[in-house]
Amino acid sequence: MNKKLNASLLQEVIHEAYEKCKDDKGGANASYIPYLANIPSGLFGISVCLANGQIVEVGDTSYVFGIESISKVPTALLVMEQSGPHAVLEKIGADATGLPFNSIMAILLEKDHPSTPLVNSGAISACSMVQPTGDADKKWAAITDFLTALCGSKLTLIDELYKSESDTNFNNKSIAWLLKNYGRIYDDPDLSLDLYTRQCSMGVTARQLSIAGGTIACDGINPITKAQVFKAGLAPHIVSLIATVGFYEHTGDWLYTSGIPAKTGVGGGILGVLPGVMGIAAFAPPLDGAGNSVKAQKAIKYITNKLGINIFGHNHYEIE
């Protein structure tokens, strides 16, 4: 059965989701990073980028917030683009840890691999794989240029967030050197950790994230700029990673109830991808106990369930 999606229908459903979720008082801002603790908790926005380039949005979709762990998605894609998907599988892995995103125990349990580039250990390892090896400036340029292409516009480093992250990343320092001990980091550990910290401190909007999701949904072609950002064959690999561990230890519950692969960040953002159809993003700072935005996930689930969107279903979607 074909389902028809158009901007008018999406606008109606997105506004419904916004109204139903905007007054939710659940969760709390991330407190372990001082910058994030001070973001106004009432901010809330939803943006959808369809495969044909139409954007439908409501709320605070132009507010710039910390991309945080959502940045793991573009860096994993960049490494696949530079070195191929097999290199990521061989050097990092593609399995969910079933543990929190910053778990050191996960490395000890699976010392042969950091498990996946979408948790902290694997993301630091991925940063170490970005080319060229040993050149921090050129590696950073590769990361930021790729982010710009994926989102269709330039992102800016939030200096205050970067300082806040750098001053509190003791756990990640331990992760970086433990990876070095197991031979699973492929450049200088401190350089790789700094790249990871900087990428997490980039400022992004919900609109930019929805375009990034739309680019993944369109097999690497940005729906707005029409540029081929990455090789088409990489899209299924990154979507599989997002589906496997995008909500960390609650990923199974998320997929069961939402039907759409999505990646979260403790800055309050969520990025979802429905291949061939759309990218969706929502932003609200208060988080649940696993570090996922309370309002953003409720809004996306409302939208996908109301529209009958589910990556595991047999429906085909026509964009009007």
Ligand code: GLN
Second form
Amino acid sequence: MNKKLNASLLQEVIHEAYEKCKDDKGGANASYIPYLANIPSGLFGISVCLANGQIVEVGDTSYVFGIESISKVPTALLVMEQSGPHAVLEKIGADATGLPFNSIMAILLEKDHPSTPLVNSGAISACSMVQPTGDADKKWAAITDFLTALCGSKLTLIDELYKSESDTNFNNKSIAWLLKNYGRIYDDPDLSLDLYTRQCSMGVTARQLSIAGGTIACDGINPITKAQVFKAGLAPHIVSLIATVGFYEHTGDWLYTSGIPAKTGVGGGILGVLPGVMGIAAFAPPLDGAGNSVKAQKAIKYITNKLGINIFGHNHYEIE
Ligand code: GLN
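Let's compare: the form predicted on its own is above, so bring in the form predicted together with the ligand.
Expanding to the full complex; the earlier chain stays at the top.
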């Protein structure tokens, strides 16, 4: 039997989640990027974008924060759109690493394969694949235009965050050049790394992220603007990547307990996708040891469990 999901039921459940999680003191802001260490830790918001375009939200959903690793999702999609899903599989891969997002050991263990566009190595590799090769300005325009279409409104670069990351991204520099060593970067390594650093420094709101999730949930049709942002048929590929590695070394625990594919960023955001039904985003800066927002995880888990939503079960949902 189909379960009914409507905006008022969701409103009730996300408010419950907000109340239950808002005073949680677990985790700490990312400290390895100085800008992120100084964001007010108490910020907290949850936004849901239903497939029919209704938005349900609570808390700080219009606060602009660093998108960070969630930016790996749109760029992977852009590369699939430009070069086809097979190119991503061939040139980067679709495997979980089971290791931290910035792991160099993962590259060494894979023996020349970045493994997935949703960890740093594969994401730098994905930036290198964005067309047109060699033209940083046009590549950047392609990345930002795609982000705008996916979220349904413009995102802006947080200059201070970009500077902060560029001044401290020594590990990512090593990754870019190690990929070069293995023939797994497809444009200039410094250019590719700079694009990656810039995309991570884009400012986004929880509302925009929920709309991005809604667009993926609707197989490329933005539920707000109704634009076809990417080819129908790519959504299952990106959702499979998100499900496989969205929480890095904690991805299995996350799927086991939440039942929903989701991608995190060290800015404190989480973007979840329930295909055909909704995109969900939550934001709260303090992170656990793997770099995933503590409160945002708790809130999304509360919501999916309370509603009985799970991509692995025989659940079907109708939006009323
Ligand atoms: N820009 C960050 C980095 O490269 C993104 C990491 C993340 O959000 N997990 O370290």
